[in-house]
Every structure is written in C-alpha cells, then in structure tokens.
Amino acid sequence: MTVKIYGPTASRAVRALWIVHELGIPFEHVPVEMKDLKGADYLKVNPNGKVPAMVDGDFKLFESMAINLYLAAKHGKGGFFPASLEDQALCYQWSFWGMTEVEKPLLTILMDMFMTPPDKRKPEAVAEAQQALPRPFGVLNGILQGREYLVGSSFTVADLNLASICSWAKPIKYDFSPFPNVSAWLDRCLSRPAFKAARATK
C-alpha cells in the first residue's frame, strides 16, 4: 500500500521522506503549498492546517516525530527500530529530546538568516538561541563519544530523526569545532543516501 507524505520538502516533510527513503516504503508525495494548508481538503487530513501528514490506508497522522515512529515500527528492519523495549525507548527519548533542546533554537537562527527581512531581524532573539545550543550539543557529543550511532552499532530511526533537525545547522553554517562527535556523526547520517534522495524528493 502506498503512504502519502504531504508536505514540500523545504519543510519538517523531509524528516518523513528521509524515512521513507530509507525503508523503501512505497510513497506518493503530495507537496502542499502553504497557501493551500487551510483549505478544506488539507484540513480533513490535518486539522491543524500544518504540515507534514500522513496518510496511511484509511490511517491518518500527524507531527512528524510520531509520523516517523509509526513507519519505523511498522516497517523497519535490520534493527532500523530496535527490538527490545528500552531501545526503542532510546529511540524515542532521542526524536523528543530532539525537539524540545535544540528544534527551536536552531529555527530562530535559521528563520531570522533566510526568512526575516532585515529590518524585522531580531539579533537578541539569535543571541540568546546561539547561547542555548552548546549545552545539548555537549550532551550530545558526549554521549556519542567511542560510537557512530545513538543507539546501537547501527543507523537507527533515533539517529534519522535527531539528524533531520540538527541538519538545519548546516546552513547557518553552525560552528560545531567545539563537538567533534556530534560534527562526524551529522556528517555521517546525512551523507546517507536516503536523505539526499529526500531532499531531491518533488
């Protein structure tokens, strides 16, 4: 059965057809303009009018993180959701932790560089996201010290999830010298195949 992952892929959409990519599930793309995002034919589908969602069958859903855990448990293999429970609790603590330390201050930045006119700039606002982020990239770059994945030996959907969002570093071209675990290990998860191909995703 095919998914439906709506959403353009400059959006949090990536961070599904990264897993999709990556699982080889059979995807239709429906790449929802953010014009349309309140018309009543998106809003069946995600009342909240954002995106990404996610049909499934007769299945719908939305978040990405929940998306992306739903697909991983139904289709992942080769250890991509792991099997115990407390690695799958990993999986999850991982993707949550994602979005509450380090989602919104990367956004800030991202959203005041690219989107913001100059003079509606808020350089307080950037400051005082730029003073947040050391603190879980240094969580972050100890935990990863002596391994290659969150949890594991292997590319978990733990790893896919968090990279989506500490992809958005790349282009505010964040200074990571001061976390070299968390530098490779970045580099490492979107160097995958998967993810370029979602990113190419129309």
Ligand SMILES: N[C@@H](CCC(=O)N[C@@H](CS)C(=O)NCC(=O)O)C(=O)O
Second form
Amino acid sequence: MTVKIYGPTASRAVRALWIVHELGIPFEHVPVEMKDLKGADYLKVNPNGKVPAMVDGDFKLFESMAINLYLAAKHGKGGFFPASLEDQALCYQWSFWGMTEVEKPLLTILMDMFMTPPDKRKPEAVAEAQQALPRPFGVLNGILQGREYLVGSSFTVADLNLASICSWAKPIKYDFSPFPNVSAWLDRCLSRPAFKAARATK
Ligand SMILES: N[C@@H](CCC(=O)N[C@@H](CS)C(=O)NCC(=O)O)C(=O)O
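Follow the form predicted alone with the form predicted in complex with the named molecule, if you could.
Below: every chain and molecule of the assembly, starting with the one above.
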C-alpha cells in the first residue's frame, strides 16, 4: 500500500517527506496548495484544513509528529523506532517537547523575518521568542553532551522529529554558539541524504 503525504514541500509536510525517504517506503506526494486547504475535498482528508496529512489505505492521520511516529513504528528497522518501551517513550517525549518548547518561538521569528510585511512586524514578539529559546536549547545541549543522538547510539525518529522542528533555526541564522552540542547534532541530522531528498521532493 502506498502512503500518501499531503502538503507542499515548503511546509511542515517536509517532516513527513523526510521520514518516508528515511524509511525507504513507497509514497505518493500530494502537494495540495495552501489556498485549497479549506476546500471540501481536502477537508475530507484533514478536517482541520492543515498540512501535513497522511493516508495509509483506509487510515487517515494528521499532525506531523503523530504521522512520523506512526510511520516509524510501522516501518522502522534497525532501531530507528526503538524496541524498548522506555526508548519509544523518549521518542514521544522529544517529539512533544519540540512542539511545545521550541516550535512556537522559532516560528514566530521565522514568520516575522520572511512572511510578515515590514509594517506588520512585531519586534516585541520576536524579542520574547528570542528570550524563550535559550532555555530549551540549553536543556538539549546538556542532554547531547557526549552523545551523537537523542535516544540510544543511533539516529531515531526522535532525532528526525526534533531536528525537523529545529531546522527552522537555519533560515533565521539562530546563533547556536552557546549550544555547540545542539549545533553539531542539528548539522548531523540535516546532512542526512533523506532530508535533502525530502526538500527536493516535487
Ligand atoms: N501541529 C500541526 C500544525 C499544522 C500546520 O499549522 N500546518 C500549516 C502549514 S506548515 C498549515 O497547514 N497552515 C494553514 C492554516 O493554518 O490554515 C502539525 O504539526 O501538523
């Protein structure tokens, strides 16, 4: 069964495209345009009118982290989705943590820099977002001390999910100099061929 991934590459859909490339499973990319997300056809796929969404046979799923954890659990080999319940829980932990602690401030800065007209920019919101990031990045930097990956000793869905969120730090040129372990880990994850292939998906 071919998994369908909905959403333009230049959206959070790239997270799901990364994982299908990483897993090497057959997939169909449906690059539904942002202007069509609230149309009746797409609302049947994801009633929230957001991307990404995934369809696997009769099964529909939305939320990027849930899609990736599902696909990793279903197809992950060689520890990409770890075997032990504890290590699986750590994959959920880092995925939820990325969404709750890191995604919003990074997105605030990204949107302000690239999507917001100059007269609509909100320097206070950007300053608040900049202030929020050192705390989680400090936590991550500590966890990554002396280790290459978040869970066990190899690349897992935890790394993929969190790195896909943290990748937004690149276009905003976030200064990782106080967090060298995060910087090295992020470069390690984003240099994977599957991430590059995901970004090149048409
Ligand atoms: N928490 C959701 C967020 C989905 C989301 O907001 N996606 C954006 C694109 S990156 C979207 O569909 N925006 C259109 C809209 O909000 O109307 C996820 O991670 O899948």
